[in-house]
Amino acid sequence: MDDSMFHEDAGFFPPVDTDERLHIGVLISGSGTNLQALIDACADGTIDAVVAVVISNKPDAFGLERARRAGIATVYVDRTAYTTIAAYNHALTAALMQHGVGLVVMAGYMRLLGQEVLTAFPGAVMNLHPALLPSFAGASAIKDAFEHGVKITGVTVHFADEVFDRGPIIAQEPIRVAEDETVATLEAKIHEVEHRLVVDAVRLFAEGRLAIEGRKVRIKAAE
C-alpha cells in the first residue's frame, strides 16, 4: 500500500509508538470541540488514553490544526480518490490500524461510518449527536428539534452501527429548551454537554467498564 492512499502530516509509517495505553482514533469533518475535550481530558489524566491519530474528511477541517499543535498524527482521507465507499472505508480502517488504535470516536464526523470499519473495530467504535436518540436523527438535529418545538432535547453517546444514529447507547442527558431559546443558544448549550458526556463515555470505555448486551449497554460499577 502507498501513500497516496491518504495524506498524513508525518509520513504513513509513524514513529514507534511505545506507550501502552488505550490508543484513540478520531474522526472528524469540523472545527474538534469535542476533539480538543478528548485531547485535554487524555493530557490531564481524565482518560487513561492517548488520542493516537486525527482523521479528517475535510482537508481544511480546523480539528486538524488542534490535533498539530497537540502532537498528535494527522490524516485527511480524500473521498473522491476512491472509486468506491468501501476503498474509502478500507483506507480509513488502514490509518485507524496504522496507529494501533483500540477506539475510534466519530466526534462531528459527518459520514456514515462503513461495515469495514465496523467490523475492523467490533464493539469499539462510538459516535456522538446532539440529540436524545432515537429522536431527532441526522445532520441537523439541533435545528430539527427547535423547528419541533420541544421542551427537552439533549445529548446521546452511542456505539455505532452500520445504521445512521442506531446503535446501543451509552450515555444520554437531557437539555431544557428556554422559552426565549435560539438555534444558537441551544447549540451552546449542547456542546457544553457534549464536551463533558463524550469524555465521560471514553473514560468508561478506557476502564474497562462498559459492556454491550443487545441493545443496550451495562456499565460495570468501578472496581
The other form holds:
Number of protein chains: 2
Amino acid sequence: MDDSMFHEDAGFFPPVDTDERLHIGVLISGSGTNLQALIDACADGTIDAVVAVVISNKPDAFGLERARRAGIATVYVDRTAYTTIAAYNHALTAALMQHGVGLVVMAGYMRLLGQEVLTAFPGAVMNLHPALLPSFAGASAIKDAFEHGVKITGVTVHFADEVFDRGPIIAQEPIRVAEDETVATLEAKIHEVEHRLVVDAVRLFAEGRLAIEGRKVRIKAAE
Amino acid sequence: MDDSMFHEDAGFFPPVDTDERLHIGVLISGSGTNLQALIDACADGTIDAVVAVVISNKPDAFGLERARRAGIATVYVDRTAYTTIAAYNHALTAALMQHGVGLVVMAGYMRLLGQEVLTAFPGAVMNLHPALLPSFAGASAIKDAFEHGVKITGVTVHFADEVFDRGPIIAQEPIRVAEDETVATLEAKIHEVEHRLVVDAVRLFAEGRLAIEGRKVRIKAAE
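Mind pulling up the form predicted in complex with a further copy of the same chain next to the form predicted alone we just looked at?
Now the complete complex, all chains and molecules, led by this one.
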C-alpha cells in the first residue's frame, strides 16, 4: 500500500497498544458532536471502551480537531487520492485494522460504507441516523421529515449493511414535532437525542449485550 | 340510482335530520373498535358531533352491529354488486351525502377510497393507520413493522388523498416495541392508542381547529 494515500497525524505505524478494552473507530465527515459524546462517555467510564481512531473523508472536519485534543489518532482518507471506490474502502479498512478496532461507528459519515469494511467488521459497524428508519433514509432526513409534515420523528442507531440506512435497528427514540417547530429547532432536538442514543448503543455493544437475529437486534439483560 | 345496490337497515330515505352538529360517516370493514371509541366520545360529549352513518364493505362486519345497537344508520355497500369501481365509489358517496356527512372517517376500512369520495368531501376524509407513516404503509403495517425490527412504531391519523396512506398527517403517537413483544401484544398496544388518537383528531376537526397547509396540518389553539 502506498502510504501517501494516508494523511495520518499519529504516524502510519501507531505505537504498540496494550489497552485491552474495546477499540472504537469513529468515521466522521463533520463537526463530530456525536464523536465528542463517545469520547466523553469513554473517558468518564459510561462506556468501557476507548476511541482508538477517528477517520474523516474531509480534511477540515472539526471532529479531527476534537480527536487531536483528546489525544486520539486521526486519519484523513482522501477519496480523490484513489482511482476506485474499492481502493478507497481498502484504505479505510486498513486504517481501522491498524488501530485494532472492534467496533466501527459512523457518526455523521456522509458516504456509503464499502463491502470490504462490512466484511472486515461483521456485525460491528453502527450507523446513526436522524430519523425513525425506515422513514426518511438518506442525507437530508431531518428536513425531509419536517417537510413531510410528520408529527413524530426521531433518531435511529442501527447496524450497517450494504444498503444505505437499512440494517438491523439497535435503538430508536421518538421526538415530537412541535406546532411552532422549524428545521433548526428540530435539528437541535435531534442532535441532543443522538448524543444520548449513540452512547447507549455503543455501551450495550461494549457490554456484549447486542445480539443480531435476522432483522432484529435483541438486547440481552445486564449480567 | 338503483337502490338494490344498497342494503340499508334504516331505509334508503332517512328521516328528516334536524341535528345541527357535525355529522360523521364512518367506513369500516371489521370489528369497529375505533368506531365504538367515536360513538362513545360523541355520546359523552368529548366530541361535539354525531356518528350519522356507518358504512361497511363487508356484510358481517361487527361494526355494523355496534352501530345498530347505538341507533345509528348502517349501510352495506357490496363491491360485487357494481360493475365498476367508479360505480361502487359513487354509491359510497351517495350514502354519505344522504346522511348529511361533513366528515368521513376510515376506521379500519380496507379499501382505497375513490376520487369521487375525496372530491365530495374535500379536506374532510380521515384515515387511521397502525404505524408511523410514511413507514409501513399498506394493509399489514403492524406485522411489517414488527418483522422489520423497529424499536419504535406507532399510530397515525391523516387526511386521505388519492394515494394509499399518504395524505397530510394530523396526529401521530409513538409506541415502544418491548424486548418480549409479539405481534399480538403489539397489536393490542396499537389499538389502544388508535382509539385515543382518532377521538383526538375528530374532536379537533369538530372544533374547527385543523388547517391543511400543503403537506402540513396546523393545529390551531383552542378558542
